[in-house]
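What follows is one chain in structure tokens, specifically the form predicted on its own.
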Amino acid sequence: MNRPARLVLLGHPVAHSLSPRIHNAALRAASIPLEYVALDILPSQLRATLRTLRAEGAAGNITIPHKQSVFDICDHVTNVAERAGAVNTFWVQDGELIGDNTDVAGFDFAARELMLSARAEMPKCVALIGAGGAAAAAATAIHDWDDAELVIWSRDLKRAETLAQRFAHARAEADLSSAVKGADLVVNATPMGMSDDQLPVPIALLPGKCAVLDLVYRHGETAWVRAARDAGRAASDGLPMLVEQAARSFRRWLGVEPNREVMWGAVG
């Protein structure tokens, strides 16, 4: 594979995006003459950006509202994002567009980091909040874990049953408080919470020894994990899953490991 002529990010909003400062530090650690940047793209924009990245040999991370999208202009996907149904990463090889979803192991790594902190357990019932993109990289990794239990809670009760339907051991939930009762793990995969200090999930509701695990990251954290540390569950946000998923990002689009410390470096 060659080295892509560019690299970038897609989504809109973008501003806030960590992951221009995870790999240009990267980047320059490893003395790689490239510089990653956001670019703000909205839907009606999108194929018409991915045929000009194409033609320039680009490669780059797909984020919010676009990963189910570009899954479906892709030429290629590999298995892991075919069967997440969506694509977070992508390049050109042989002028083609190849699609693949390292937001699954970056979830996987994220997931099992907070458990190993909390001394418990791989979850037996997982509880995820949202259906998009993020959430079907998350069900795709829970799919893994020895038969847990998976329900899904959306606003959009459809997309829920949707994504259930492709996972053993997942149900779609309609009632929120149903759908997080006996969860050993309760996850937002919804963008709530990255410009407010919404929550997701009211602290009540969440099962007494349950931990938290919220994709969405900001600095010092976002409210929904201060408030459930606060009452004794052990809580994460998203950046262990945003720095392992760009870690593998990197290694897919340029055939070398990152430096893990240095990105980590340039978020801390």
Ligand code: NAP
The other form holds:
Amino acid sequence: MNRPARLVLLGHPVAHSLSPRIHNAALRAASIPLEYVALDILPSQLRATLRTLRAEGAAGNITIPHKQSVFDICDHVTNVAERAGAVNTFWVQDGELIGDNTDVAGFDFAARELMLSARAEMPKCVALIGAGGAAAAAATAIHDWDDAELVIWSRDLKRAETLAQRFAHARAEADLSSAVKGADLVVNATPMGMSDDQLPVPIALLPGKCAVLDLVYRHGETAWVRAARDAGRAASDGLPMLVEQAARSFRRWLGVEPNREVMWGAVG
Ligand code: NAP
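Can you return the structure of this protein in the form predicted together with the ligand rather than the form predicted on its own?
Every chain and every other molecule in the complex is listed next, the one we just looked at coming first.
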């Protein structure tokens, strides 16, 4: 595989993203003369932008809200992207646009770390809040966890139902308190808390012993993670998933393992 001509992140908005810091630190540490650049791309500009990037032989990441659209635009997708129905990583091979999903492995890594830190078994019942691209990646990973039950809540019930239909042991739930009841892991896969202190699930609704995994990250952690920890739950924000998915994308594009400590140093 040839080295990409350039590395980009496509999203809207993208200004908040830590991915450029993570990747540029790892590129410098590996002495690779490329710069990873975030591009704010409106949905209406997505197809034309990908056409140009394909012609240039670029590679990169896809973030909110384009992951499902890019899945439809790619010429080929990997098996894991097919299962997730979403693409967060792309590159060009023999003139074709290839899509992959490293969020799945990133989520799996973050959830395992969290359960380990809580000295708890892997979850038997997971409540997933949100039904977009990140939720699809989480559902794909959870599907591989020994028959764990997955309950999906979304403000748009139809979207939760559509996602749940694709996975065995998954169901949609219209009522938030019923969705989290009995869960041993509660996951936020919405942007709630990204730019405010909104709690995706009120702390009073969380089961006594559940762990809390917020896929959102921000400086000083999210209000939900802090409140859950104050209430005695093991909790993590989205940084472990972010760094792990980035490391796996880096290896896909460049064929070398990045230095994860350097990646963590860039966001610490
Ligand atoms: P997405 O595809 O646009 O999906 C967003 C989901 O959240 C949809 O179900 C949407 O519902 C729901 N939602 C949006 N605003 C909401 C609100 N105010 N209240 C309730 N539900 C709301 O986005 P995504 O790519 O899944 O990303 C979701 C979040 O995960 C983002 O904050 C992103 O930064 C984070 N993320 C983190 C990582 C990581 O590595 N840590 C990786 C991926 C994503 P509707 O359909 O009704 O709009």
